[in-house]
Amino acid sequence: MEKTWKRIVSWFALALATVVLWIPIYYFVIGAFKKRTDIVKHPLTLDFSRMSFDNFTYAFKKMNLFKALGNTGFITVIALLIVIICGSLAGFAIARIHHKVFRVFYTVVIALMVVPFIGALIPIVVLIHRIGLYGSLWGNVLIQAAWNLPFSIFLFTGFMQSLPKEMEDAAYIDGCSTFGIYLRIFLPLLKPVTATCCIRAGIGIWNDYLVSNSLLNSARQPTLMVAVYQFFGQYVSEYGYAFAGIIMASLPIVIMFLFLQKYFIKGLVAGAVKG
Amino acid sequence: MAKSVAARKSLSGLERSRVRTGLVFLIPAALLCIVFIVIPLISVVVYSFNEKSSVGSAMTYVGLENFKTLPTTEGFWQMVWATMLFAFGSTILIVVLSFIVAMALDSKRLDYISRNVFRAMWFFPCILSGSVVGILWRIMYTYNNGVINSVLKSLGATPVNWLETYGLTNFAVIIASVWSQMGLCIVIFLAGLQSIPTELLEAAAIDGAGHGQVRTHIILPMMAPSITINVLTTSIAAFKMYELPWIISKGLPGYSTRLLTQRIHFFGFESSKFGLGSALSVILILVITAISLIQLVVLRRREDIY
């Protein structure tokens, strides 16, 4: 009897805390459908008859959303491709081939994992100017790829070290080249670690504000987070627009989270623990 | 005998070709890392001993001048204090609150489905970007029209100026960062809690230990490694944080919530003092690297946890 009682109380305490945690989310999601006066006067009430998609259509037009979405999508996809290809190649060399060079490289990679991007920001801006990539999406792609590489190399190396050596030996006897072994034997096995890598790096790149704000001309080449922030800066008191904007900018990641929850948690935790 | 020598020779031939291929494999990654990470890191150290005022301008060597001027720049010590307060405040709050929530989530009283739903709900804010969280909380904190003050007013309390009160604004920024980062810590704590062998808890129960005793004498010591990991990762994240606190408070009032990362950005983009900005960057890199090294040592020792 006492046990059931305790069970109910602890369930409700947790549920209450969860509700408190979710009030901000509830507030901005319903706020995105409300008029300004309603957001201010009745912030938490739900009245469908007074709600509309007006904020979304307005924000959509003013934010240049398609362009921002295209730019962010381009940067994320290309940078991830580079990270996966370079990371798995380097990880293969480090994990499967024994030579001093690879061990030294791995140590350097581990050291680079801890360096904060903001610390190198000033010389990076100078560098990107010098090589003529300032304002170009490619500059952004290269910076994102490079700064996400060390951690991916770390993940790929760890994963490939755990695979048995016999597979390689058999392939060599059959006359396979080293590149063939990487391509035909290892690459197909890398799906789980690639997923972890993509999610961890992908969320970071998608949500990035600092890199694109520093390296791109925000008027000509907006990325999502910069566009959302500027949009907010322009209409500071139009909360509805801002809410609609942040919903649209977060939606792709949120939808992916709903379907790939397990990978998300794994990817982000791996990043936090080792990164 | 002759056979084995030949075999060894061919093996070393294969090994040599493998090393050659491996080096080729390494080139793209090495190139990217060297050009976009290592060279900027070397440059930031070089810049910190020089004066440089624009992207194209030449450098003039000034020795340690930048490091000496830095503490005398306006608001420097306030920003150091703001950064420390933000880093330690948010770390302590995040770790303590996450631990409590993780204990509740791990409780045997929860069924499988509600545990997973709750876990996903607590994790959710982690996937939102720093600028999204910043905009959201800035709007909620607004004095006249923000939801927090409306709720306070409807409860009969006086509204609070969250965004421009010395001391309170630091707290407001910390709350937003706690909200957005607890999920990660909770998940790490949950993994730690699940790694405690149930035999241990059962044995304690048989010996007549109460809930409180189990908590302080078994769970807490067993959770020490997860606590260390969370403290280190959260404080590193706090020292690196840039846009979330910036969007919420703009560093106001005065310099009281302005973080060192924001100052680096200011030196680099607004006042064009690359030397000073680089000197500050070097200091920040050293602080974060020191914390990370502790983390790596701890993790090496407790590799079995993850």
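Residue numbers count along the first chain shown, from 1. Not measured: the values here are computed from a predicted model. Take the two forms, find the largest set of C-alpha atoms that superpose within 1.5 Å, and that set is the rigid core. First, how it differs from the form predicted on its own.
- Residue 70 shows a C-alpha shift below 2 Å between the two forms [criterion: core-superposed Cα displacement of 2 Å].
- Residue 51: CA moves 2 Å or more between the two forms after rigid-core fitting.
- After superposing the rigid core, the Cα of residue 209 is displaced by less than 2 Å between the two forms.
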The other form holds:
Amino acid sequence: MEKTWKRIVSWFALALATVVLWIPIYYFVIGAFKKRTDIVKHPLTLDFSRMSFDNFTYAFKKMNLFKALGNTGFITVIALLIVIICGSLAGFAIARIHHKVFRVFYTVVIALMVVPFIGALIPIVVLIHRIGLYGSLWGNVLIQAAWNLPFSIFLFTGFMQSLPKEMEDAAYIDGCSTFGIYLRIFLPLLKPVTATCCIRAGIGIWNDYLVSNSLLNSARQPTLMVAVYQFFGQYVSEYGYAFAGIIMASLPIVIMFLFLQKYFIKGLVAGAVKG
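In place of the form predicted together with the partner chain, the structure of the form predicted on its own is requested.
Shown next is a single chain and nothing more.
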């Protein structure tokens, strides 16, 4: 009987926490279909007779959505390619090549994971300006890739260290080179960790505002989050337009998560087995 009550209390607590977490999502989803006055006066009321798609139409034009989506997609895809390729190669070298240099490099990588980004923003902006990439999408790509590499290296290293050494020895006996082992043996097994890196890094890059606002001209090269922020003014904020913009900006990353979610937890746990 006691176990039953504990289970009921646990389920009730989980249900209550779920409702509390979903209230903000419910608020901005229904707010995207409301006028500004209704959002302020009746924030949680669902009245279909007063709802419309006008906010989406206006936000689509005001955000220059296709251009912002293209810029954000370019930055995200190229940065993720750099993160996955460089992270997996570095993880393979650290996990399978036993040398002091790689151990020191791995220690530095772990240390970089705790550095706050905001503390490095000014030096990064100065560096990008000096190398001539200020105002360029490529400058944004390099910063995003560099900042997400330490965690991806950590995951790839842990996953590769958990693989049995017999696989590597058998490949060497068959005449495979070191790079061939990475390409033919390890790379096909990296789907879970790769999906985890794509979701974790991809969400951060897609939702970035700070780097894009610091490096890019928001009028000529807008990104999605910078375009959404224009609805928040100093004196007046157009919440309906902003909510509509957030929903449109979030759809691609939500779709990506739905396709990769089955690999996400598996890759996160596997990548943290050893470090």
